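Here you get one chain, nothing else, as structure tokens; it is the form predicted on its own.
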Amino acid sequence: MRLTHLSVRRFRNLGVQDLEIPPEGLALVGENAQGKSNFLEAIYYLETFRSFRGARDEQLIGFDHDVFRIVGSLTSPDEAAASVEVAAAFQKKGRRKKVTIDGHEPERLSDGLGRLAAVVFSPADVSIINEGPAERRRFLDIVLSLNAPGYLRSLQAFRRTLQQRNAALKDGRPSAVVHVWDDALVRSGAAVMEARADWIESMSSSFTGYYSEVSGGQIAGFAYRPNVSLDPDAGAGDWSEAYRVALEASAERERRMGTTVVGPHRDDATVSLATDRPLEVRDFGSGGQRRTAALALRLVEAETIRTARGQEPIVLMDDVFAELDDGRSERILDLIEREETGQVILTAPKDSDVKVRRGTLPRWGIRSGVIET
């Protein structure tokens, strides 16, 4: 699909907008602290109705409103007649949240997920290497979530259960009224960490692929490390035996610490340098290494779009050149125009910084939010 119209109203400063989006995608260079991260912020913010920055709702409203919208209409550049609209707002007052599709609201959030089939590249992205396991459960879980049939209601499933167990161990509840919830958590915790085993083990190779490109010849690993033993033997479907031992054994730690210690809320995945000793490349990597790690993630996340959906991803590219040495922007550059994308939608301080596509984009510019076409 393609975006071929923006409206924005009230989404952080950008005010009161109407764009027409070109088939190819654009370019827009303004200034530091104008509004260019928070174009692409509206932009993908249809497709997984969140910050791609971690911001909460409230925070993407306007100065002195209440409520912001988006709209985005979607052309499949196959079918001439295949469109979609979709539509996001958020009311500070009362916390409401409203998705339609074509003007219709799904009956549950999630059914609305993905439709721009969007991957976005940000030097903020390191935060999924240099941060502790939770920022790299939260990268698997919205990639699956977007890509996976059942990832996410297996997910939100694992949750609710987890929170009425956990609730159950704080609160010094007997042992059997805690294990109510042993067949629930373990048929939707053994789901979630099969299907983050088998998309990690089906990509290892890409990225392994995408990180060698992108610095020059190094190697890296990226690999699952489950909370949970499974026994190397053993058969995909033996996830939830493998999580039922796993719970029968940490029972007492439980009734100590009062909360549930295996699952896959534990869950990490590894970037490791292949070296004579495999190091993590968050403990002993360099910052190139760990900028490096960060941009093959997004690039195995734009495969799995193309493999999963069927159709070429919308790039949104934040500024990302601005903190690569000149090797490896080289590099990212050539790799980005020979993959197979659809449109790019890209921010630079300055024209000399746009270098994706640099002949076809169309360049916008943008002042205190107002975006200049």
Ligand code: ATP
Second form
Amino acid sequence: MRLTHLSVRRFRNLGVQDLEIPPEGLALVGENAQGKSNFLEAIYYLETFRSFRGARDEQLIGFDHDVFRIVGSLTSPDEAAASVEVAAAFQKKGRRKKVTIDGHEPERLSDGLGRLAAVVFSPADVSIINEGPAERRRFLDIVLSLNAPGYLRSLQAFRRTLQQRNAALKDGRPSAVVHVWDDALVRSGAAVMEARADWIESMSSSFTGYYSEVSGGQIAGFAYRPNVSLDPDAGAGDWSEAYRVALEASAERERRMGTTVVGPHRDDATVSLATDRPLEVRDFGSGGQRRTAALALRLVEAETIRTARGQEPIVLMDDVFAELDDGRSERILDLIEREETGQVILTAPKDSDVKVRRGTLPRWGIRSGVIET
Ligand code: ATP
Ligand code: MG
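Let's see the other form, the form predicted together with this ligand, since the form predicted on its own is already up.
Once more the chain from above appears, this time first in line as the rest of the complex follows.
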């Protein structure tokens, strides 16, 4: 899709603005703390109805205001007729969030997800590499919810069931009460694990390719580290069987701990600096290697949007060249020019940092939240 028009009302420091977005995209240049990331945050809000920076909705409302609203118009470059309007608003009072697609409120918020087909690159992406497993599960969950049909539904069912099962364990309820949840837990949990395993397996060579290209020939691998393992010898040839076997084996431990100790809520995925040794970037990587690994994950996400949704993603890049050496920056540019043929909206603090599309992207400025086109 292409974003053709964006209206913002009291989102962060962006005030009231109505913008025509150029078809090829734009480069937003401005000093620190002027609102560049806020602008991308507003656009990406229309994709997931959340802040990509992990901020709470309340924090997104302009200071001293009670409600923000964002409206984006999208057209598909293939079918001139196809266009859609995505709107989102949040009101502090009553914590009310309202999303509409072409003026209609979807039955569930999740039905409105992913209309932009956007991917956002941000310096904060290194947290996927640096932080604990929960951060990587979050990455997997977002990418798969947006791109793998049925994933979000399985994930939500799993979380609900897990919560109920854990409540029973915590209260020390009889075993029969705990185990009523097992079938539902296994069904939804296995679907989640299978989707994670399939996606990572299908994308790991792309990840290695992107990492190698940006780093100038270095090796890195991306692998699933499920909490429950498939072991055909132990009668666990599929994820459901594997999960059932693992649950049975952990019955005593979960009683003692008062919580479900095995399952996809304990999964991890690793990014390593070798494909044959457990040299995790998280433990051994340099700053640049971490940034490169995070960037390669986002490039994989963009590729997933292309293959799963058959759309050229809208690429949002927040100050991506910060902290990368010239070689890496150049190679990223080449890659973006070659692979990302959709709209590119990027931000940079200095004009000289804007080199994408051979410097032909329209330049916009921003000062105190006011965009100058
Ligand atoms: P940098 O180059 O440092 O990343 P930036 O241009 O990306 O800067 P943003 O993060 O987009 O900066 O914007 C930061 C500004 O937005 C800060 O001045 C901050 O005070 C302001 N801001 C953040 N949240 C709100 C809000 N809810 N209401 C009004 N202003 C806000
Ligand atoms: Mg910023």
